[in-house]
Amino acid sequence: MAASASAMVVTSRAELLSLFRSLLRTASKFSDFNIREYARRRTIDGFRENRHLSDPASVAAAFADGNSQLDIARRQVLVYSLYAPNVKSVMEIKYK
């Protein structure tokens, strides 16, 4: 009954868009270009993948599944700044 009652909470918009720049927010702390970038288009192409869910249940899944993927970034981000090299990616001279 609890499990049941706890999939017809309804996200709402502004939870999932939430959601969305707290991804993209974590994935911008990355130091290196390869990995801050990759965790950017897993973002966006996440999120155009579930875009057309409509049944509760599965948006319901889906945010807790974005949920427990911001955790994992966060600590990655966390452990990859640890160990971060000191020079920067030609990709990131490029770009600045």
Second form
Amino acid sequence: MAASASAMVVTSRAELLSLFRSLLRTASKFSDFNIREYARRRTIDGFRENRHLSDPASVAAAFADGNSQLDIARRQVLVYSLYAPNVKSVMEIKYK
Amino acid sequence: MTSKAMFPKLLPSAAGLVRRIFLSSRPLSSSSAASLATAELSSPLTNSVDADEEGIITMKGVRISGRPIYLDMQATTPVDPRVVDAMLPFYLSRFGNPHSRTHLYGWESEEAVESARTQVAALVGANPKEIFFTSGATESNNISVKGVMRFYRDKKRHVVTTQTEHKCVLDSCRHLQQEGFDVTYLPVRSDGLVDLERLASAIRPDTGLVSVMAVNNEIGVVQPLEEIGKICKEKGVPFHTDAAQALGKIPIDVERMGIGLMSLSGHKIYGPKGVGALYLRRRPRIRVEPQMSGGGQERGIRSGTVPTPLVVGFGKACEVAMKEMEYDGRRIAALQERLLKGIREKLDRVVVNGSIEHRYAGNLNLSFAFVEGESLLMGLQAVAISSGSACTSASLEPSYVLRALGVDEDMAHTSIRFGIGRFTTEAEIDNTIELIVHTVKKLREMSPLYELDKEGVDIKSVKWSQH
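Other form of same protein, the form predicted in complex with the partner chain, not the form predicted on its own:
What follows is the entire complex, opening with the chain shown before.
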């Protein structure tokens, strides 16, 4: 256990920041108002929740989870755009 | 024909367009690419809605500017993108029948169904073998209520339920009555909770089932499941709960709550419509008479091919719900407080229907005195809300749930249900408050009753004469 944890690559700050930025950038591309807002909010809150993680193994696990979320978001941005309704949410039209 | 020939050509160009639209931060409106994109990419769905001008939808004779703010989460929830992502592969190449035993297509589908079963079971603390996939909570409720009673019909002739249950439980009970069974419809207290002593004393030696829903769909009241489970265990009666509105929103543990049968639904937890599950306890074993005869799928409880994509989506929705329950719960509670506070600051005579303390925060059922609920909804096209459950909102009758709470008929007519969910934003709540306050004030200005009330006249004491 301990051996495998220490053998694990330590996730660098730069890698984490890059993931954070990629998630935010992808979130902003969702055509659906509610999904876009959620993806952005959840990214920020998720990173905030995990700010105090210090154990390299749990940081690596959180990093891997974030990356898989990023993959999902990238695919779904495309799917949502393919079937986006012609009319947007009132939140985008009236209350910008 | 031509469309087939066009298809391979269209795809790369469409993908290019999509990329271009993404890269440009400008809105779709003015660019010529946008008009091209809508022409080529227009999905079959857009035809049903007449989107004549930009931002205007005309449907059912109503002109709506923009898609409304969605606050009807008890009717259904939007599908989470993580769920769509899990489902799509099973609509494309992995289309196998999970019951096919002789090839890869069947095996991979079966594996996906079994992993979804584990995900659903994990969310409620059950064994995967106790989870049976159905078409939804309505079917699960039908199997539970009618199935248990018909299986044990020789010894058990009586069912205990409450007056505020969902229509499908009440209707199943009605059905049982026609078959000669006895049903006790327990009244609820004015806060919507069932009286435990009354429940205990209603149970007879020949009672075969107690059915009490976990979270009410109209008023969001959470029943004391653990206590009910304990009473049922003492009396040796199976306890069924309709947890469609509770799953993924409040913690459920079938062991701790002593649940014998439970109905679950996919589309109330950001999963797909058309799928649900029945939890059926193995130890001590509870048996039901199946409703569907056929190939014996789901171990004979529910014949018919298990819909792999839907089940995978339901499983994923449960997994996401398990991870997000705390986060969502905190947010939804804050939004509910914001909504209630915002409305109460600017409007008087607003009543919350059902207990505030024992309530799932995502449901806020309010009565606005002197404002007819349906006319309020007509004036609120920018918010998608309803006056009660989707099943009964077509009729102008006041909700039977509110009447069971002892809400006066005039107040029951003024109820509006706000459903807050994972994807609701603060800005949406703020705009809803603004719109509600505006519309209620406008309608009250027209109401002679409100004027009388403001002058201090007790409306109930007024003798109305007929002319």
